[in-house]
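A single chain comes next, written as structure tokens; it is the form predicted on its own.
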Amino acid sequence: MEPAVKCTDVRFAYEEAEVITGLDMTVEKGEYIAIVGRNGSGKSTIARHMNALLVPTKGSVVVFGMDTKTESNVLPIRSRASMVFQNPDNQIVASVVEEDVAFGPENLGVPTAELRRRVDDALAIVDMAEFALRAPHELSGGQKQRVAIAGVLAMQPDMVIFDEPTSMLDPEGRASVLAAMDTLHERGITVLHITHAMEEALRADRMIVISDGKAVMSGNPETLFAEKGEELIALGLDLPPLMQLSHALKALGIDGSAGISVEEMVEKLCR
């Protein structure tokens, strides 16, 4: 089976600043993956590079089996593998919530019937079927990032990539990106998630870290970070708290080993 993305040998660079530096890396279909790295470390562009907005100076991206310098498959590429970014303000281009999810299938033609389906059914996947007659300027940042999640849905994607989608958000509106995030996992889409936030990407199935423009570690989160937490650290990552709490305790000669969660921190040490 083809994989969803394959990177071989990428180069890119701005005028004569090569950013990625000869990326190999692999993403499975229905996979949940989160890049991370320092910024500057190239993974934004490597983002960009996952639905042909921009094209490799060397090297291949082959996107669901299409290489994306090849022109006459950019469209097809964008049509299975779209884009969330940063600033929902950014992608929010109609004055009423459902008028803005259907603006990218009724662009391509979808039939009336099958356009109110896939509205409906994205903004439900979200949570935001209460909200599809309100004008998006009156929803929270969260609100309008699930509203630009649902608009990416109703185009049918087998991919999403995420470009630091909760990064100017509120812990609230964290969360209800994040949840948006699992359902589409849960329902067979591959995510691929950006993050600068350690604790973000310990959600994902693996984790990439990019340094200098090349992929340096690839692994379960959880593993990486406890048993990479060093070189992580080297190359300017942070460790998700509890994470940060167990490698303290073991400098200390105490066994804080455990699983991501509060519980099962207290748990251990209360042995």
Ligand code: ADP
The other form holds:
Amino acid sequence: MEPAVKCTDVRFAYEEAEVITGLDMTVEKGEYIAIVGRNGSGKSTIARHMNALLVPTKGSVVVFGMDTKTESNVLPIRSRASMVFQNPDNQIVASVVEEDVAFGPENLGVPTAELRRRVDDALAIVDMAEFALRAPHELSGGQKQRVAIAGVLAMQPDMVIFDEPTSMLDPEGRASVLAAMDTLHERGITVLHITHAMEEALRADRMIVISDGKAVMSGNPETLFAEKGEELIALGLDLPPLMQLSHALKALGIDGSAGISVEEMVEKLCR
Ligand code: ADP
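Okay, that is the form predicted on its own; can I get the form predicted in complex with the ligand now?
In what comes next, the whole complex appears, and the chain from above leads the way.
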């Protein structure tokens, strides 16, 4: 099967210095991937290569079989791979929620009945149907971010790239956006989630670790945190809080090993 994304020896420089330095990475269709790495490691730059906002200086990025370097591929790639950014305020364009969600497909000339159906579906998926007629500025950060996700869904993408979508949100907003991301994944959409929150990375099927503009590790997040903790810390990452606790307990000779939920950990410790 053709992968969703295939990056081969990708190199990219904004000015002189290369910030992407030989990235090899494949994302299969339907995968939920977390991309992690210390600040400045190149995550956002990589994200922008996934829908042809940036193109490599050398090497290739092929999205759903289309090379991002070929000019005529750019629009077809963007119609299948959409991005959601950190700040929801920068992504909202209309003064009524449902008009905002309709904005993208309307510009593509989607007929009215189909447009209505897409907007209603998209708002339902992110659990925002009851806010359809509200003004975006009345909403919380998490609600606005879910409107932004609905706007992307109304374009019927096959992949959504999230660049730190929860970093400006309160805990409730974060939880609601993460739940919406799970729903996209359940519906078969490929999800790429750039995050600096390790407990968020645990939700993914696979975690890709970026260091100095390259992918240096890839695997199941729970397994990587449990088995490669020291290396991840050396790469400038934290461990998820519960994993930190279990490592600290292990140092004291107590096996609370690598539970990822509080319940699981209590069970292991008290058994
Ligand atoms: P991350 O998302 O992991 O924090 P970025 O992709 O934002 O990393 O940045 C990677 C490197 O590229 C950093 O050194 C950063 O300073 C540099 N960089 C990012 N955006 C630009 C830009 N628009 N112009 C010049 N340098 C940039």
